[in-house]
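First, one chain by itself: the form predicted alone, in structure tokens.
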Amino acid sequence: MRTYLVTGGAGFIGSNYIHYMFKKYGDQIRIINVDKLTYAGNLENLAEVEGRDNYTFVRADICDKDAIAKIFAENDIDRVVHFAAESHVDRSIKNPEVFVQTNVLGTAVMLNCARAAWEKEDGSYPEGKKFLHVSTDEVYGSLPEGEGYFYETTPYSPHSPYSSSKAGSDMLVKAYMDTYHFPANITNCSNNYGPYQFPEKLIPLIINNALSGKKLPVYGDGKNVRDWLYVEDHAKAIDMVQEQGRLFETYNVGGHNEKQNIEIVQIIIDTLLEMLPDEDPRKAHISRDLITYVEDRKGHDRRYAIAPDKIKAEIGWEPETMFKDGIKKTIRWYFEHEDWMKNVTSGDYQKYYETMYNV
């Protein structure tokens, strides 16, 4: 049975990526969950596998070396997926330090466990050992509106705190495969969406709003575009790196499916109205005039666009998610999971681990 440590795993991308493995593989593989449960770390996203006798949670910090050598030391990883790290632009930028901190140090200290497990004498590396680092585009940094693409080739140039950490990461495990041969790939990511997500990224925090009656705050102009992937298709994509992708590869992963973020807000108003019955009192106060332009953040980077030509041609990945069905099925789950998000947005989610674990 293969052993994967997923880092991260109770956030957004890393539970889906979970559920999408047990969903694949069953009883096949084993997961190791390793969350630190800050404020986006959520167990409820988790409820439908903690069960499972071939899944195991531990709360631990990747800038902990001694926790993440323990696990090491106590399991046979076979596959690391490296997702933990603070994720929001905003919040990088009121406090820095916390992303270098988790971004970069973490990675450096999930690179060293991993690599003082496997090395052997030799310098060499069991066959099937592999360490995948998940980052995003935002280490390339923008693009002029309507021209040209990221790919893996494309030379970094971050503009935020978040995406400097992120790029840093990169760089660390990019030094590890070169260094030391370390059995490694990385994925850059476009923006993703779908269940799970916390609410204070744009998709979830419109429906939220919307659904509220609250007002739809929208960065400067609203036309800096973003490139959206359904977060399973993601999922998918992991897996088939880590199965079929050449070691010492990056592969960018994009959703084909550039919007402006004005675009987004008004999808998922008109959305909502198709979708809410005309009985349903929330259905009355959704409307365009809830939108409201807000001062735009700091550094904004007008346009990401990524061109996922390497990974189709090598692995035969595509994304499978039209954003018009994945936006409806995103929509679906949030009415579905009302409870999910109340529990997020007051705050308790954070009483789950104490009342799942007696702590």
The other form holds:
Amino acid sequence: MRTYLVTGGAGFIGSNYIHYMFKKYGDQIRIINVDKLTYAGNLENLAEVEGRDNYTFVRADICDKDAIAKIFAENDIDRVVHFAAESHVDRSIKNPEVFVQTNVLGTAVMLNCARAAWEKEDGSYPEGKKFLHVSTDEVYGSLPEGEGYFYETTPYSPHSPYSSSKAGSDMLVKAYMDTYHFPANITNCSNNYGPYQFPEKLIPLIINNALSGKKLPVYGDGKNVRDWLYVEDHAKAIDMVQEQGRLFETYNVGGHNEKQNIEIVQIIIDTLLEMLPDEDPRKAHISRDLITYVEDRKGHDRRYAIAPDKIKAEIGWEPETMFKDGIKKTIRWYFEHEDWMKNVTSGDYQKYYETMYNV
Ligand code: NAD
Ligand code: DAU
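Let's compare: the form predicted alone is above, so bring in the form predicted in complex with nicotinamide-adenine-dinucleotide.
Whole complex next, starting from this chain.
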């Protein structure tokens, strides 16, 4: 049975990935999820898998080398899928240090521990040991409006403390591959959306504010472009890269689904109005009048757009979820999980660990 060490599995993409993997492989795999449970880590996301014999949660900081080395010593880890990171650009502008700490130093610890556990005396690695570093399209910088795409060969040009720290972590992974022939891949993905996303990010924030009749903050002129991908398609891409990708390669993951922020906000308002029955009291206060233009993000990248040609040609991965369907699924999920949103916005989700794990 293959054993996965997933870091940051209690976050948005990590928890969707864990659900995806158990749906796909069932009892054929074992997953150890190591997460510090920062404000972004929510074990409620994983309530459905908690009882499985082939799932283990370990609360630990990826910067804590003793804790990480212990996990490798006690388990024969075959695959590492490294999601854990500080992920929110606005927070990185306010407090860059923790981004360097977790994203750069934490990645160095993960690489060192995996190498120490896996490397043989002759410098080779046993067949099947693989490390996948989950990164972002933001490392490539910003594209002009309506022109060009990010390829794997695009030079790095990060602008925010977040994207710089992710670029630093990518460089470390590249250095390990070049120096130690360390068996890794990097994926650079565009903006994800879907269930379990923390409502500090654009899509869940707009859904939540609209449902509560609050203003919908749009930064700057609202014309910044992001390339949106449904989170399950990202989870599938990660699995396919580990299974079918060439080791030591980087793969860009994205969906040719570019949208201006203002379009996203309008689509959410229109979809909510379409989905809510007339008698639902929340419907009365939802309208485009809630849109409020606010001060722009500092150093705001204008446009991101991924060219997914390599992953499509080599691995056969393509996004499967059309945005019009993905956004409906996402909004429906937030409707059906009002308690999840309430627990997150009230901060109650942070008590879940203490209650479930009796600590
Ligand atoms: P998230 O903020 O929702 O989750 C991050 C998780 O990491 C949380 O569970 C948190 O508790 C955990 N964590 C943070 N610091 C830790 C530490 N020091 N030790 C252990 N665990 C720690 O993030 P996300 O949106 O799910 O993103 C996951 C990964 O994917 C990140 O590496 C991010 O850079 C990358 N990524 C995200 C997107 C996106 O659109 N969200 C797109 C491309 C790539
Ligand atoms: O591109 C991949 C990246 O996507 C990931 O690496 C990051 O972890 C993830 O957070 C995301 O970064 P963005 O900065 O693009 O996502 P965010 O949801 O914060 O913002 C999306 C766009 O919407 C961006 O142009 C800023 C804008 N925005 C955001 C918020 C929260 C608003 O206009 N209003 C808002 O309230």
